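Just the one chain here, the form predicted alone, laid out as structure tokens.
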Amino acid sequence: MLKDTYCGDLRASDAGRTVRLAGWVHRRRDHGGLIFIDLRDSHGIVQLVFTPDRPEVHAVADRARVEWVLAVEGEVRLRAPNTVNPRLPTGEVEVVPIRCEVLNESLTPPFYINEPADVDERVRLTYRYLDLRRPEVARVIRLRHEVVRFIREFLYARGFTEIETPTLIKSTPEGARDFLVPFRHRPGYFFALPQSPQILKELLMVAGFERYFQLARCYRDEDFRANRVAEHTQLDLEMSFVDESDVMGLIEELYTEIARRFGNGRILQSPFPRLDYFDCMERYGIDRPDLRYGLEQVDITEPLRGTTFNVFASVIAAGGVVKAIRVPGKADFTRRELDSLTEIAKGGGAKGLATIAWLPGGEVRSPIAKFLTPAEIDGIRMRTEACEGDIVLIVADEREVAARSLHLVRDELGDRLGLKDPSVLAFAWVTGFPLLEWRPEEGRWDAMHNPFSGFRPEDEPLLDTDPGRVVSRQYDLVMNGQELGGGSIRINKRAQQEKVFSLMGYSKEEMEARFGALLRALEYGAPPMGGIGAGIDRLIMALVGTDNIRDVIAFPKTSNGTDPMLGAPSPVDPEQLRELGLMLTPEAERNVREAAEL
């Protein structure tokens, strides 16, 4: 064996041992005779000390450079007390080589590996195999491994069976676009990469497995964001003979334990609060609120119902609302600060952002105060519970626009005022979602989450009379303003599933073509069932405190979806296209030609 011990495992108790090590040169220091090399492997770093009394070994150290690969045999000895390095787990010992061999040399890396450095992301991803050597990057990948291992052990102990489902399935696009895979044996036919194993896990419940899970790879052809990529990993599970509390209770227990084990001392509220969807939208303007801070939205329409201020009066007359956020102690916001918040509110569709500040001593400062009566100003103050030194930010518009705009303002204030405490993991469940939402441009209903979600039994008659009032049995897990996962108790009867599909505009023929296997299975004793899909990537993001999903994936794509390391995506040989019965459009041919000319 080239090695019998890992560098990072050596401790004071190993003093006197002869060990064989192998790894990469992390640092090298030449002290004019003595040469010190920090050797790094997957477990950590240990110091090697090369002395001139072994000239052959010393000569190897003399020419070695960072990131060269060495194999070493030597004696472990205690460091002198004044040379102990308390920053390293191996800092009490060093190894004096009696043999050293260069296993491979290395070019000079394009960025520092032995110290943190601000490196362009594209360069990091082009040389990702080097980026992953950096201890701070490798630490995240190993944390991910530990979390995934714990999830598996947790579910094994609770009777779950891990089952892999296919990654070549039928295309049934719902929401995001599918990634399509042409089928060579039947030109013109395509598989799709799964957006989730939803139908397959329901079929596993019909098959009688009762408790299934997998760490599933899922694919969605949608625009990239800081927390969203085309391919992600999710904990996917399903259970038979359960209701919402069973699934939510299991996941809450799992995530509570993950946070305690891997959260590095973060504060956790348990049990998780359970929030109603409509209440969330009223208070936060979004269904995945960040509960680490307040700044909740308040409806101030009633105190202004009789106002003569046309900006508010016209909105109220048209059925809109006036909503506000109180920002404690910020009556001294500057005009520049308020102008920037106004632009953020406009990004949500608002026409502007009105403000009222109560200065110390009771003076009111507001560009709209002259249009409001003292009673209306007092009404706003009472509704928002504003005190001296506070400012109230106001949007008047359609309910959805006002809620969305003030959410953006609240989110910005959370950053600007330092309210998003990274030491807090504020989990919550959101329930009570509408089952369906109306698509006026398409003249049909659409599933708010997915078309397989069940609904409250008492709401079934509303499917015929008022579908928009049907409440689903959906539950979303959110944390610090991010959705970590979502699931539901499923529809397990064919007639109910067909009813939902028909409201979504599917004909009988389309139902059979897209979902025939599921519909048939529901007629063969499908049990009550429910489950969840929860993103592993976003969970690790929360645990390490990053807002960039690419930081927690071993080989991520860039922000525009490409892989600079492997050069993907790339053109393919024309013969492959002919075999698959495919032709490039003139625009696609031009893209390929222009790329080749660069």
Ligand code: ASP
Second form
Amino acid sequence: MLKDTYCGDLRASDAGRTVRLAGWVHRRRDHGGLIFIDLRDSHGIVQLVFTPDRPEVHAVADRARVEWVLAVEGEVRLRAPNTVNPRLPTGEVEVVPIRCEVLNESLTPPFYINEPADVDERVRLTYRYLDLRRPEVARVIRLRHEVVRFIREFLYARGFTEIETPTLIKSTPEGARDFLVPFRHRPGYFFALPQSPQILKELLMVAGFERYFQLARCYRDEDFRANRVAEHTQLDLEMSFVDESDVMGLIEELYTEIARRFGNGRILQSPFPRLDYFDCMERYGIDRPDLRYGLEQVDITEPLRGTTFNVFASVIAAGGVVKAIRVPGKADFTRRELDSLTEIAKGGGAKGLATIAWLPGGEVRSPIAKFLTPAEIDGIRMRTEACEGDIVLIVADEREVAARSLHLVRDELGDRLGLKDPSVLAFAWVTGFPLLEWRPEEGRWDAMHNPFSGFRPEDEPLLDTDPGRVVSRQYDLVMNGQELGGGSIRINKRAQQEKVFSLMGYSKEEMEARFGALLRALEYGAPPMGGIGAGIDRLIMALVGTDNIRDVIAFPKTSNGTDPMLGAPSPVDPEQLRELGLMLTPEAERNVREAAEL
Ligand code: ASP
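Structure of the form predicted together with aspartic acid (ASP), given the form predicted alone:
Zooming out: every chain and molecule, the one shown earlier first.
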């Protein structure tokens, strides 16, 4: 070994020891005769002091530049009291080298490593190995390691077996597009990368493992959106002979413990609140609400049923709703503030945003007050529990449009009014989802989550008569407005699984071709089973308090899904394509040619 001690580990108690260190030049200060080098390794930084009385060692320090790799042997000594650096864990000591060797030189890095700098993301990712040298960047990756290690130990202690499932498989639908991998040995045939190990983990339950988990890579070819990545890691687990509360209870215990250990004092409510899907949509207009603040949606259709105000009357007559959010103490929102909230509401499909404010003293200020009776205004006030000083923001539309638009308004208010307290982790479960949603364009039902979710036993007859009313045994874990994971108690009988597939429009032949293995396995004593897939990336994001998913991944893609460091994706040799039995379309050819000419 070139070193016997880590730079970052040295403390006052090491004074007097002779140590061998190796690492990178973090910073170098030349004070004429005296040269100081901060040497950095994976444990931290320590100061080296080079004095002119050892000319050959001093000469190496003189030549060294930032990010060069040095090995030194030297004596640890206490710093003079006035030079102690309380910001460094090693700040009480320094090392006086008696030998120093350059192990490698370095070009000048394209950005500062020794101070936090606002560097263009593409440059950071092109030189990610340098970016990862920055202590504040590396810290997050190490925290991720600690969390993952804790998860593993937590599950081992509860009898889970960690099992890897293959990544070259057949399509496992989770509602995204598949990434396909052509198979050279059989041109025209493709593997799909797993959108999740769902089918395989069910097969592991059929196999009798009872408690499985894996930190699984899942691939979903989706359109790029902030914080969506094509491949993500999820804690994927499955258990036999359990019901919803067993899986939810286990995850709740795990996440509570993670937040306690790694959350830096973050606050969470325990037990996690459980919301029914319909109630949740009614109150928040979305199935992954941010529960750090109120501003709930209230249905005010009832007091307006007889209104002569045409905007509301026509919506109500058409079966729509009038919904409102009360914003306490904001009767003084300016015209401009309200105009911009109106634009946000329109983004959700609303035609506008009506407002009623109760000024201190009781006066009502509202552009629509003149169209409403005092009883109607009073009805709105009672329903929303508005007081003097409050404002009520109103959308009248189809139920879904009203819910979505007011969700966007609520979300914006959460930001604007500073209600999204970063020290709170507001976990919650959402349950009671419909099993199926109708796809009018395709004239068929589709699974609201994945097609393997079970349903309430008492709802089974509804599969024939009214499939839209079947309630699934799905549970979603949400936190601070994000979906952190989801799972369900599964279907474990072939006939039920086939029934769901047939409602989704699959013929017997298609079912066999796509899901034959699972359907067969369900006939060989498949136990009752359930599990969850819980995203690791978003959990770490919440713990470190970043809203950029790339911060928590060692080698992330850019926001348009590419890797500028490796230069991936890239065109391949025509020979490779030929072997795979593939040809580029003229459009793809042009794309490759144009990129090459750039
Ligand atoms: N397969 C699901 C997913 O990846 C998780 C689960 O239901 O266990 O979202």
